[in-house]
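One chain is shown next in structure tokens, namely the form predicted alone.
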Amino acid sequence: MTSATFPDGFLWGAATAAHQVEGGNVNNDHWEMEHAPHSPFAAPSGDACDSYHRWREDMDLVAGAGLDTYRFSLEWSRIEPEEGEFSRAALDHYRRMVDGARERGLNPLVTLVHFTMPRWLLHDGGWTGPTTGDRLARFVEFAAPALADAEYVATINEPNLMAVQPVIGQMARRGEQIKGLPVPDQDVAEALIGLHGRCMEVLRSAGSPPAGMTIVGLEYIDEGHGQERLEAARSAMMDQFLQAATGDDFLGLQIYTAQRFGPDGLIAPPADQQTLAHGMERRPQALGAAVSYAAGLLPDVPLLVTENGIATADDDDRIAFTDEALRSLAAAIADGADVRGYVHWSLLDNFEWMLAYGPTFGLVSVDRETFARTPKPSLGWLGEVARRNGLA
């Protein structure tokens, strides 16, 4: 392999997100869907990785690996655990892990939403609720001070998933087989878009950091005939909301695998090339594509690779996954996409959503019983790919 260099100021990091390491969200609509009869859980989120306690050992690991910048979350949830009740002691915890970053020269990248809402926002319309725009423009406003010395802000994460994720409901529930990501809601599409666009204003208002959302972005390949089912889908999933990202700040792209095409829309990966997370395909190459495709529609907005990385019990894998993926990225910047950093996902094993605990993506292991943080040694090497700012 030839050697891959990245820019000057380029940000290495690793992701985590509230819900999935700080335990105990108890106020949230995950915490609750989790605890219902015939949950589709595999398990609760429980204790999760107790980050909400552990948060400097975990930005400790971060820094000490050579890394330069650390993503986590708000829980909306705590901070407004009722409606128009905010809790100033939550979003205190929430300063100071901004400053808490800072001072072990990490870049703070914040997201405001990471899938999770309040159990009162679940019940009285959720995200396509007539008021819930107005509801989350507040929280913004109440969240955006304490943000003031990050990085980077970021809206809302990956709402084109979350606009997939009723349809997969509602197919699961048919009984069909679910062999990939299948076009969002658009009514529920739109409404994130709309949404995002209220957080962009608040923030604006605010004198923000730079700011923008985060989707997920793929690797689309036509297998045959399948040109006109690809195109409708990748329409739905990426182009529109890379076209709602027009004139923001930046725009962050997470992305760890293909969809392939034939004529009668999607085939399944092979099973000896899917990963432990949803069947998804290992496709370490669709990071460059994502992102040149992405660059090629959004050419005047900088991009972030705010999530990439593998489900695998094999930490050599996750070190050859992780090679090759930030090989293809190294010649999509050489091809000419602005891109500005790169954050795995995730620093620790932490909860999957509805895999909960099985499919493990970090880069450091975590005791389910006592919290011991353990680095794999996919974090060592990630931390020196950081300190050459590019691969031998």
Ligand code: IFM
Contents of the next structure:
Amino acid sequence: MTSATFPDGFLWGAATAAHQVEGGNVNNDHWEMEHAPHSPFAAPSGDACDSYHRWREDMDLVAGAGLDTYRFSLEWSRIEPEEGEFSRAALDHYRRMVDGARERGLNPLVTLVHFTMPRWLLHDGGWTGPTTGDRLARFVEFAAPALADAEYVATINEPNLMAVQPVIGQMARRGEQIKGLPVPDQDVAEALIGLHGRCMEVLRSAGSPPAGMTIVGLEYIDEGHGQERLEAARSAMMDQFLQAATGDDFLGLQIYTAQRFGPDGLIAPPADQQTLAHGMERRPQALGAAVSYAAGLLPDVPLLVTENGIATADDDDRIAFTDEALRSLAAAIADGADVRGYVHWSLLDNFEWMLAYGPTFGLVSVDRETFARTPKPSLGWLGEVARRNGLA
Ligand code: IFM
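Would you mind generating the form predicted in complex with the ligand now that we have the form predicted alone?
Then the entire complex follows, led off by the chain already shown.
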């Protein structure tokens, strides 16, 4: 195996998101969906990892391992619990997190919206509502001063996946087989791209740190006569979002897997491939492939890998997966992709949405009763990679 090195100043980090780790986010749409009759969630988020109180411990783990970047998100429903009623105390919590990261030598990468919205918005328009842009802009205006010392601000997490979710819901209701990610709902995609634009306007006028969105990136593979369907799917899932990122300060890419296409569209991963959470194919080299594709379409916008990882109970396999993924990333950079950092998903074994606490993406395990954190060998391994700024 050849060694792999990364550019000087390359950032190395780990990520979380508010609803997946904080616990007690009783006032957002997901809490409501988790508790609805016949909820598709395997279990409610509950106390999650209690990171609302234990964030210092979390950041100590990141810094102690030798990483230099921590990605976390704001929880809108805490900051604006009722429409137009803002909590300075809640915003101060996140301001303390930004300061706490800096005190530990960590670059804070803060996401404004990571999937969740306040309940009041769920019941009055949701992401596609006619006044959601104005409401989001007002929230961002309130929150922006607390993020002045962040290294990067991400607007909306995975808008392309958010636009796929309603399609998956419809397919599930019709009892259709879901073989991979279907094409996003175009109205939702356009609404979310518009919301990203509103966030960027407010952030820019607030003099924010570099800002951009984070999208799901995939490797697209033609299994034979699948090129036409592949291109249509990739255009809807990636190209339109890459175009929307033109002129942004950065684009975050979150890459886990590949999608395979034949003449009839998506085909399920080969049986001999291990499939991961959500039926994803284990495909570490998707990281380099998707980064190269994005860099080709968006050569003037710096890229950050804001998520990459694997849900596995076998931590040796997490290391093997990440090693191979990073080698493919180093090759993409050597080929000319302007990538400024790598942030692993996830710091903690946390709440994996509908799959609840089943899949474990973490570099650190969390006792579900005591919340005690136990670093896995992969955390130390990634810290070593960061210190070396490369792979041996
Ligand atoms: O847990 C999620 C995260 O919230 C968004 N990106 C993918 C991760 C793993 O499924």
